[in-house]
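A single chain comes next, written as structure tokens; it is the form predicted alone.
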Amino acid sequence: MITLYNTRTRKKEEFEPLNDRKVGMYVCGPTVYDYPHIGNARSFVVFDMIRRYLEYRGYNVYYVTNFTDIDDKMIDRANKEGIEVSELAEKFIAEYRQIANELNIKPANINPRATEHISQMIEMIEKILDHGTAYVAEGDVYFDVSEFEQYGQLSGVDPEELSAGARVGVDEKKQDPRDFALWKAEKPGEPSWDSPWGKGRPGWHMECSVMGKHYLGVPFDIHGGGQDLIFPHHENEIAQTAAAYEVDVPVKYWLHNGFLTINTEKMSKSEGNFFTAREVLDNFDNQAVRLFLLSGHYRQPLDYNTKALEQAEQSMERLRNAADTLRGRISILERKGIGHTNADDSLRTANEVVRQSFEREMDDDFNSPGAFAALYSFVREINTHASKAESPAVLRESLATFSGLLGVLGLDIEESKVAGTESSQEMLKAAVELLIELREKAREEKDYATADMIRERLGEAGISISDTKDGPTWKIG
């Protein structure tokens, strides 16, 4: 049974999803207006984990994470530039798709746009008018927090808090300072639609709660984002919606990850202390920037070093090199034959063990630094076995387990993939294998010169040997 941290009752609970086993999950994705920082980067890596794991666990997972594509910093970034809001907007979407790619992240069952659904965010807001929890002012329309009593039930804030000592700035509209916009009126030079209350565009909250009601109906299972959005941006979600649809809780579970920061302190662009998602991705190995960003617990905070980032270069090498050490052993036994020790034994164990403990560490809120520590005794288990055992069935075994746990956290340690068909890639094989066997015949026939220029040659080509007591393996890099 998986069990979850739910911000919104603040304990963990039992995953029950409402309808079965499918799972309804929709993560607040980025406002379009820059370039991803390796801290929204983080975001976007936990909960594609999390859906992988509830994928891995049998659920069918509709997922959905939204552009905001119109928002008041893309309105002053495009015209700083000069250019069209949507112009803008392109520009980053496709910036968000090739990081997101290179972090192997699945893509969405659907990417909405904001701009996409104005007139199912208009129906909602007359819907909150009819209701009497929200008012119109001179063409802006605002959500009237006073007449909604649950306000604060996901972050804890007290209303009354909120309201003390502040002020409405003379310029405002607004009744009440916590009261929040659900529609702007129209200004000068800014894109706008037609309304009810006259020209304007959407507030910010309105975009994601249509866009979850839309795809995902009211209530749905999981809504997710960084711990900065749960106010007043969640918050404000749940008070919009539930007024709409008079539902008590129209999201069972709220998960939101920790912050990235730089010497304890928050990564942000509005602090300056941030580095970008490409700079970082085009200086490191771009899976160990993604087991980097796993390898604290998605609830906890993450400190962003050089250090921790060559680390996980490391672990990733490990993780591949144990699984060359499996293939490389499968090779040597197709060609030698098949048998059995103790060591296959101790094999077929460990993959039992591995499992049940990367289950137990994941079952547990998604305890990835618990899962790697599980796949890492694994690879103690396959260094010390491996070169021993005599059964391709068992390494194969082996292989696959690891190998599907790691693609659960986003890992691929498949092996290295030429250009070309499927069959080109068979025809390498088959021509590897044959100068192979050409240099043990020269080695044995003490033609040590043929041999070392075989050696040299491939390896020229990105194809290195290893010798064993068993015989040579080779890899592609």
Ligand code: AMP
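Numbering follows the first chain given and starts at 1. Not measured: the values here are computed from a predicted model. Each form is matched to the other, and the largest set of C-alpha atoms that superpose within 1.5 Å is called the rigid core. First, how it differs from the form predicted together with ligand AMP.
- Once both forms are fitted on their core, a CA shift of 2 Å or more is seen for residue 453 between the two forms.
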Second form
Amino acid sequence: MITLYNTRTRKKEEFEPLNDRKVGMYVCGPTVYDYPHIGNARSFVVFDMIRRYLEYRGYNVYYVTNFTDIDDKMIDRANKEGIEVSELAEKFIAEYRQIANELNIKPANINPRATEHISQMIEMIEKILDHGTAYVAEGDVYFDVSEFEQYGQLSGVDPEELSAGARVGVDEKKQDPRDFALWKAEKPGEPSWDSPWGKGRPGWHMECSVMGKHYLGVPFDIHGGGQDLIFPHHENEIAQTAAAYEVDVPVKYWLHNGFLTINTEKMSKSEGNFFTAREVLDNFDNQAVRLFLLSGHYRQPLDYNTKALEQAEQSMERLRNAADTLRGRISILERKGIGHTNADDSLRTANEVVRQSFEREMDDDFNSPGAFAALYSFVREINTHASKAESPAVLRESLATFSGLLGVLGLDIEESKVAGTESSQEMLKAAVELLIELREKAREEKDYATADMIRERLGEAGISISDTKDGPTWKIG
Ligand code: AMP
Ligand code: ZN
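Please give the other form, namely the form predicted together with ligand AMP, since only the form predicted alone has been shown so far.
So here's everything in the complex, that chain up top.
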């Protein structure tokens, strides 16, 4: 049984999806106005880990994460660069996808973009207006917080306190400082869409309410994002969806990741204390970066520093070495034959223990550091016993358990991947290309025997050469 901490109820609860084994999960995605920093990446990796664990536990997860491709930051940046907002979005969506791929984030079932859902946003705003929880003011539409009793249910903010001391800004048309925009009237130079209130664009909170409802319905199971989104973004999302569809609880479980910090300060663009995900991935092993991001509990702060990344690289190395130890022993035994020793019994026991401890830790609010601790003690068992084990079956089972559990955390120690690090891929490419060149040379010299031998031997090694009109090409398999 999985227990998880629900920000809405402020306690750990047993996880019981609304529809048996089906889980609808929405995670606030990036605002695609700039390069993601490694703090943003923490959020994406954390929720990917949670999704993978739910799937491992047999849930059928439908995972939605959006691209916020229209908001103030997008407009400011596009204006600064002198390009269209849509062009800016394309550029950073491609960047985000690349980073997600390098961090082994499983593709979402769908990545909706806010601008693809404007008509549904208008529909939802109309519903909120019909229910008397919003008002129109000169082309803007505002949510009327005073008409929504449960305001503050997620963040614990007191609506009364919110209004005390706050003032409506001079250029705002709100009736009350707590109210927030559902629709913003067009300003010169901004992208806009037609609506019953005139041309304009949606408010940010509206975007996520609508995409969640559109793909997962109301209510749905899990909504995730960083802790900075609890207020006002998620509080306002709840208010909008609850008011439009007259439901008390639009989302059952609210999960929030802690911040990646630098010297205990939140990493953020506005403070300038950030590293882009790109530079971190360029400087450290990709899988080690992922391991680092999961090395702390997802709700706790995690401090970014070079030492922690280097340690993560060492840990990754230790994990890979243990897998290699198992593989090496299996290949020796394949020649030597089957036996049975105490070491086999110890490994078999360790195999059961690691699975149980891994599950116990992950069932407890996705405690990934605990899961790693279980895996590291398995590594110690492997290092102690594998070389004395005699049973290929036990060793294979250990390898399967090990790589399976690491896979749940999104870490891949499959042999091909280990060999597929960038540098070894480069090396492979250089070596194959050299052989192809030698083959061409042999053919020029009419030494067909050598040319055929190179082709055949590469074929045996799993590399096939095809002769095309543009010259020879090669591929693996
Ligand atoms: P944004 O692109 O700013 O909308 O952020 C994308 C996601 O990253 C959101 O879920 C944020 O809450 C999250 N986030 C932003 N900064 C950090 C940080 N320093 N540590 C962890 N998550 C963060
Ligand atoms: Zn959102």
